[in-house]
Each structure stands twice: as C-alpha cells, then as structure tokens.
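Next up: a single chain in structure tokens, the form predicted on its own.
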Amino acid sequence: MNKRILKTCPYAKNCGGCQYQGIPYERQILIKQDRVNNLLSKYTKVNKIIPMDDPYFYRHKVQAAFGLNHRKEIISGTYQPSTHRIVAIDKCQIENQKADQILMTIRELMKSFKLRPFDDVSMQGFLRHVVIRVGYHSKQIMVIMVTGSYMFPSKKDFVRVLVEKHPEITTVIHNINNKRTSMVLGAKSDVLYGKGKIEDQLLDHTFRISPTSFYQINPKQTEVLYKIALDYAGLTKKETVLDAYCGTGTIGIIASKDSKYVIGVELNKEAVSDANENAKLNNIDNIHFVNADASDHMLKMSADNKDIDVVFVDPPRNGCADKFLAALLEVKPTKIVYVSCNPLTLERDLSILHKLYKVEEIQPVDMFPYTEHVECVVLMSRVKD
C-alpha cells in the first residue's frame, strides 16, 4: 500500500464527499472490513478487503456545478450536503488531476468570454455543470458542458481556445438542461469537437464511453473487481451466462471469451445501443443484448425451459428489486456472482437468495478510498431445488 500522505483536504468540513477525511488509509480499511464482517459474516467468512496501492486521484469521472460566490466571482465545485450551496473546489484529492485542471481553465475562459453561470432560482445564465471523463489507459478526455439554454455564445472560439490549452481533450459536447431538476444531464446534446465519445481499455477489451454511459469511475480497481467476479464464475466455455443490469455490456463482453453464450439484459435503450457497439468493437459474436426488464426476461426464459448456468448481478446502490430476486430464484442458475456497491442492500438480498443458494465467497474491494463506500463480490452456488 502506498504510504504517501497528502495534507488534510481543506474542503473536507463543507464538501461531505469524503466521509473518512483525516483518517489514515490503513485505518479506513479496518473500518470497512469491520462493517462488512458485521453485516455479512453470518453467511460465510469474509475475505480480507483489497485496498488501493495509491488511494488518491482515482475518480476518472468528475463533475462540477458552476455558480457565483458572495463576491460574484465564478466558482465551481460540489453541492454541500442537503443544500444548494456550491463548495468552491480547485483541487480534489480523489479526482483525476487533469480533469481538475480543465475545470479551472473553463472557469477562466468564462470570464474572458463574459459567460455567466446558470442560476437555478431565476433560471437565467449559461453554464450549469461540467462533466469530464478521462480514459485510464487511453488518456482520451471527454468534456461535457451542461448549459441552461440552447444558446452557446462564441462556441467555436471557446472550444478552440479550450482545446489549444488542453490538446489532450478528445471531444467536447454541449448538453442542454433547461429543466428545474437535480439531474445533471439533459436529454439534448450536440457534439462541438471530436466524435462525441471516448474509448478506454478494460481487461484487454476496448469500450466506447458516451456521455450517458455507465462506466466505473475507478478503472484501476474495476479491473481487480472484475477479475474476481470472473474467477468466481469459473467459466469453461460451456456455460450460458446472463449479465443482468448489463449497462454497456462490460462484464458480459469480458466473460464472453470463456462462455458458450452470453445474454445481456438492460432496461436503458441507449445503454443497449452502446453495448451492441462495444460487442462489435471487440469482435464478440457469442453475445446478445436485450432491451428489457431483467426480471421479465428471466421469467420468460424459465417459462421457455431455457437454462442459465451463471448469472452476473451488478445492481445499483439500492440493490435488487423483490421482483428480480423472485425471478432469479425461479430461473435457478447454477451460480450467481453478485457485485454489490452497498453492503446493506447486499445483506438484505442475500437473506432472500440464501433460501436456495449457499454463499461460498465474499471479497470486499475498496473502490472509493476516503469515502464510506465499499464494493463486494459474492459467489453463490445452488444447493437445492
């Protein structure tokens, strides 16, 4: 584990993004281990958590809100918890450093181009948010400028100067969000520079990342996480695999080389389109993506007497819906590999799946140093019908 220690973050008291600021990283790992043990050790012994070698600057997706401070100066940062007050941040200890540099440049360019931040109360102004995505291996960079109106004054000159100052930027996108909403991105986007997407590599596969794609924000630990998930699956090229909550198809595509056939199921239509594109990009021909509710699709497969050998489950933070768990028990795969980002909802879901499945392995992985979050990979094997 890397022993370098940065000074305590000056924004820690107001930002709220890093609940474990001021706690040595080794101690953070012990706290997370105890939390997972207390919740999950009733099912089987919990393995020792895998930490990061270097727990800094790991976030490769960075988003910042823009506004004015009390001196009417342009600031960017994050919203203070439970408020609409922006905490001005110049450098974050867990965000990609190049992304933070680009944010500061955009702030300076707004001054020189006489552009104003958007005000959510008056619904007047220009820039609401900036989202930056950085490819860990490819180093490609996407900049998404989210504005409150369709008008982008001097946009060609603005983008030209931005790219001159940061030639590593691969694409710039203008996203319009003119609604009263807490959502960052709006429905309409225009590509101002580049292709509108970037690519990155994950476990020897290439993935295209669009503005709305879900892609893990800590790519280095994602490789650790997915290697464990694939190892737990124990694929031998004979299995039919279901990738539930498949998103843009990362786990399913990586698993395809050791599977007989992979089915990815995802409710988000745009994500399915990205998944199909990613399969073509990697020359994968034994995978099929379905735009459907995973619960409904599993029940249909069960009704059609179609067997599934392994199911990968990677749900959002609120875990699996009751309907999904019931369908999973109905389809009865031989193995379930559950990737969880919330030990609380994982414990709840295991209490239901435990009726039919034995928990064989639980491996925590620290994906988010300095925060309270911890990921777990769980292997479950069917023990009875």
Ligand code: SAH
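So the form predicted on its own is up there; where is the form predicted together with this ligand?
A single chain, with no partners or molecules, comes next.
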C-alpha cells in the first residue's frame, strides 16, 4: 500500500468524518494520549496508547447516504457536518475498500435500472442509504439497501447482477425506512439474498451479526481491546461474570471458558438473539443472556443480593446511567473492567465508582485513526466493602 498517496484526502474540506485529517498519524496518537492523560491521570498513570500498525481502511461497517449532485448525477457518501448536503465519496481512506467498490457498483446499477436516490425533503425516490458490513476474518459481506418505500422495482435482477459483480457478497437485505428521521435503518426488513446475517471471527470465536446488532467496526483493534479486557479480568474459572451492554455477547462468550458462569445484558432484542445463537455456535453452555435495560437488571441483581465477581461494562458513548452505577456499587463485584469509547463519560463514571474502587490500569487503544475518538480499557478493583 502506498501511504504517500493516502496522506491527503480529497474530501477532507467538506467531509466531517475524520477530524484529524492532515495531522500525521504519530501526532494523532500523541493528541489522544494527552487527552486521556488530562482527563484520567488523576486516577492512575495512563498506559501508552496502542496505535494501529496500518491506520487505513479499518472501518468494516460502511454507511452511505444516496442523493444527486448539482449535475443530477447519483452520488453516495456522508452528510457534511450540520447540513443535509451529501459529500460524494468514491474512495475513503478509512473505509473497507471492498465496501467502497460495492457502493460504486450500486451507483452504476441504479443508472442502468433507472432507480433514483430518495429525496428526504420531498420524500420521493428510491434508495436512501446503503449499509455494508464486512467480516474481517470470514470475509462475508452483508449489503443492506435502505429504501423510502416497500417498492423495489426489478429487485431480483438488481440483486442478481450485484452479486454477479461482487461474488463476495453473502447476503443482501432490503430495509424500509419511510419515516422523516435521521436514523438510517427502518423497522422492516426483507432478506433478498443469503441468510440475512453474516458471521465473523474474533479471537477464535465465531459471531453472528444481524443488521441492527452492534459489532465493533474495527475488528483488528477489537481483538487487541478484548485481549486487554480479558487480561485485566484475570479469570480463573471460579468467577461469576456479568457482561453489561453485551451486544452480540462477544466479550462474555470469549470470557466464558475462563469463568464459572457468565450473564450478558443487552437492550437490543436482535443483538440478544444473536448472542444466544453465538453461545450455541461456540458450544458454550455456561452463559445466558438477558434482554433488558442494564440499569434495571443491575437493580434486580442488587435487590436479589446476587454475588458477582467480575463485571465487564461496555456502554455506548453516553456512558452508564446513574442508577446503573448506584446498583453496581451495591452489587460490589471484586473487579470492574470498563471498556469505554468516550473518555468524558468514562471520567464521570470513574468519579462515582472511585468511592469503592481503586483504578488499577487505564489502557487507551486507537480504534478510530484519523478521528478524534479514543477507546480505553480500565481495570478497577474493590478496596472497600
């Protein structure tokens, strides 16, 4: 790969995807390290951030909006920040290259099939978004075509030609989103080709991924991240473990072979169904998943005086709810391993957990090169009863 060519991104002026465009990668790493140090070093010394060896093409989930440019040509790309304008992108330097090639084919096929992009002002037209998920190890590919109505003219032929051109595609899904919303996926889906899901491997375990389930977008660094989280947990097959905000059950399933029993909690029903399937796929029977709000389940565990030794917490960007943290302090596991994608909410949550817990390790991992985002794994151990 020629890194020299990649240094300048032609879309940087309008696309807000990469806040750190134009900054050398080594410098980006220093900025992230400083940011985490400034926020968290009051708890303990922050370890050196783990960078990516090759910080390009790491996004294995690619989401593109479809529209027309001023010459009425079909374009796809991301929205310019704070606007409704689509920045046309052909080749993005952080997105999986195969996914970008598939997007290009879809734009071409739309022309030959006379399909128009959806216009969300007039609410007319056909294609709104395309979401592509690529398995890192499995190389399986899911293509989700999001349209503004149930109509998909010549869908059989469209899918046939698309798959002929990209035989790597293992499933194609038609998702219908007919609402005025900034959400990409609508509630209804129809499988047009394949199984409607893909599988991928992480740390020698297989995971099924459905269209709406969360799955880390940078699988290479996810393996790095999970290894650290497991290492921090220091499991010895004797522990009862809670995997809170478990998604498709990835962390809990990987931890299960070193645990006595694992409970996973997740709000998204489709992700829980994937998690159950994933336990079966990996022949694991010392795990079960609960489809619930993490706070509600934590409160229940606290009310039931449940003994939990280790809790993995991996919440979305807004961090943990206050009532989740309050209940966690009641359940009082020996160790908490907090995986965070937002150092600001991590800092807020640590300031609460700090009452009972000592922060032992803080390990930043760069999962999102060229963006301002930084992931951290934190190990806390209980110091008071």
